[in-house]
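First, one chain by itself: the form predicted on its own, in structure tokens.
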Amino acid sequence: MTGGGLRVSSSTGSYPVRIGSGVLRDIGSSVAGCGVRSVAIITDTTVKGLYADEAVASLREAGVSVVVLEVPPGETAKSWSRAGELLQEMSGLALNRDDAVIALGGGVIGDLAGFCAAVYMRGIGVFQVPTTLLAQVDSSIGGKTGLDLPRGKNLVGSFWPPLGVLTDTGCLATLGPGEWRSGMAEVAKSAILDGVPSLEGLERDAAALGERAAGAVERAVVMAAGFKARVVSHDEREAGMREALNYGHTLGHAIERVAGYGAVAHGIAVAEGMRFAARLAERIGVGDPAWSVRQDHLLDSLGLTRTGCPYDAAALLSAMRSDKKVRAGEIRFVLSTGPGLWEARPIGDAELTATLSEWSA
């Protein structure tokens, strides 16, 4: 793919992710670059009415022949049935390994096409244009892909590195609040483990990414997407490094479960859990109040002010007993203990209990 930018590591090889406005327009050059002559859109309702038409005509200008292929928007489409359905239009379109699929839209489709892109014929490429803020600063880069199940989000998936990512900040200006707080959790959380000029300068840029600034909005995703490829290209499979970006989702998946998936937006939840991990790490005599403190002014001041967690503890532990990231029966916390400082451990039942049922009162 031409064009400057990050470059992630992984193991079928590095790509690149190009980071700027107005880059869906050249989308067509950058997928025939890489070679490919054939791709299915993958997008939602939504999505398609906003940019699909652009990227038709940047691939078409290129000479790559594209179909557009459309699910519902929401997380509901990350689900066996929809992913099944997509897979027989593919089949369809008689699309082969040396075709590719393109993900234009929030998470939810970047993980939806990712994995249908996984596994159609073993595996074809796919290119991530993530057109949300948090699908910008996190889901598109790091190959991950996923389907959800009752018992919980993303329980089926595979990692499955991607041909390119294709960020243009320019999609930013079509969100809705919501999708903007959710998107700003991810840019807080990535400011806080990656360190202090991360973190001032997020500080520093705050008011600005209220306005919606074109140039903090830029610097924002760039720094996260950036902290993002870092993390990713020394961890792909979360063995180590990686298990970091879990800051404040352990919490956060749980409360998405237990009021219902699309109840509470994912940015809210994780805020939420970002909050209750530095108390946590309080309580267990490994955080500094000071640093609680600056966290949550650095929320507040995004916009992700407290709602509240009005729901039961023993609901919420079963939830986070339901997540993929419990190993050997143990629920795992990433805590943050200063700017770039963090570690993984387990908490025990009854200290979760304990801080949740003051957290939720």
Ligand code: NAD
Second form
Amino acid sequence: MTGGGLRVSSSTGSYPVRIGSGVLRDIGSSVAGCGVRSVAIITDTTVKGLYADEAVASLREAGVSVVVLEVPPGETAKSWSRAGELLQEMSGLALNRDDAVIALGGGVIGDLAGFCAAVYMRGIGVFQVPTTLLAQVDSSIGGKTGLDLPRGKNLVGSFWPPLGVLTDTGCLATLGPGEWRSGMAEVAKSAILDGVPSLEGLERDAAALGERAAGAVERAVVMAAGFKARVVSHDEREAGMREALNYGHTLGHAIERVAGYGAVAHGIAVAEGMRFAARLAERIGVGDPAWSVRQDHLLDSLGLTRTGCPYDAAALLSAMRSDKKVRAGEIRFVLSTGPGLWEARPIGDAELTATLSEWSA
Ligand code: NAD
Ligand code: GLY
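Switch from the form predicted on its own to the form predicted in complex with nicotinamide-adenine-dinucleotide (NAD) and print that structure.
Next comes the full complex, this chain leading.
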């Protein structure tokens, strides 16, 4: 695939990330340019109604044969049984190893379709075509695929880098407010971890982002996708700096679990986790109160309001303890101590309980 934008290095070579409004219209030439002649688009019902026709028309115009496979929207689609059904359908279509899957949708579709591509005939190509803000700035880049098991999320999966990522920022116009906030928390996280220019740019654009002004949206997606591309290019397998991407997620995931999935928007929970991590850094003597306040200000200005964290500290601690990222029984936290400054370290239960009790008071 050709075109401007970013490149991501991976264990299987490198792949491009094309970002812009209208990218979907050219999907056919991007796919045909990789020598692919036949594809299965995997999408959900909502995204199919909005964007599948445009993708299909572009692919057919470029001489690519295409079939659309559809699943219901939502996290429940990331299941073993749904993946099995899709694999049966792919086999019924006689897709072969030169053919490819197109993941058209949010992070759920990216993970599910990516997983099916990774295991079908021991691996066929996948193009990620993300349509949510979260998928555009985070999940479509880096090659992680996954399914959920009853015991927890993303417990099955593989690394399967895409042939390319085609990101049409125009698709974000139809996104609901909860999904917008989920992605915006990842945008804020990226700017905070990336450093002064990205942070100042996002602070300047916060009001325009509230109105989803096209220029500001494109700048935010390019900034955050670019940050993620650099991180995973250096550390695909999460042996080092990719761990930084968990910033805000240790407490965030625990809040989602304790509150009951769906009760608190993912972005609000992650934002709460970032606010908390800044206080934790202060408490253990590496943080700076002025930085915590600046971060709060940014999150407020992006519509990522506080939950007040009205949850039992013991329940949160137990949820954090069951996270698959816990190592040797220790809960690891990513702490941010200023723009572009972060460290990951284990935090003891006593420290966590005390900070949690203070935070939710
Ligand atoms: P999602 O895929 O469920 O999409 C959210 C909702 O938005 C769905 O109902 C979908 O139909 C709808 N939608 C999608 N695009 C739309 C559009 N343009 N307009 C209107 N509606 C649209 O959720 P998500 O937040 O995109 O992704 C969450 C998933 O991503 C989780 O399963 C998470 O585990 C995964 N994830 C993966 C990675 C990774 O690196 N692989 C990283 C972060 C998150
Ligand atoms: N979203 C975390 C990661 O991709 O590693």
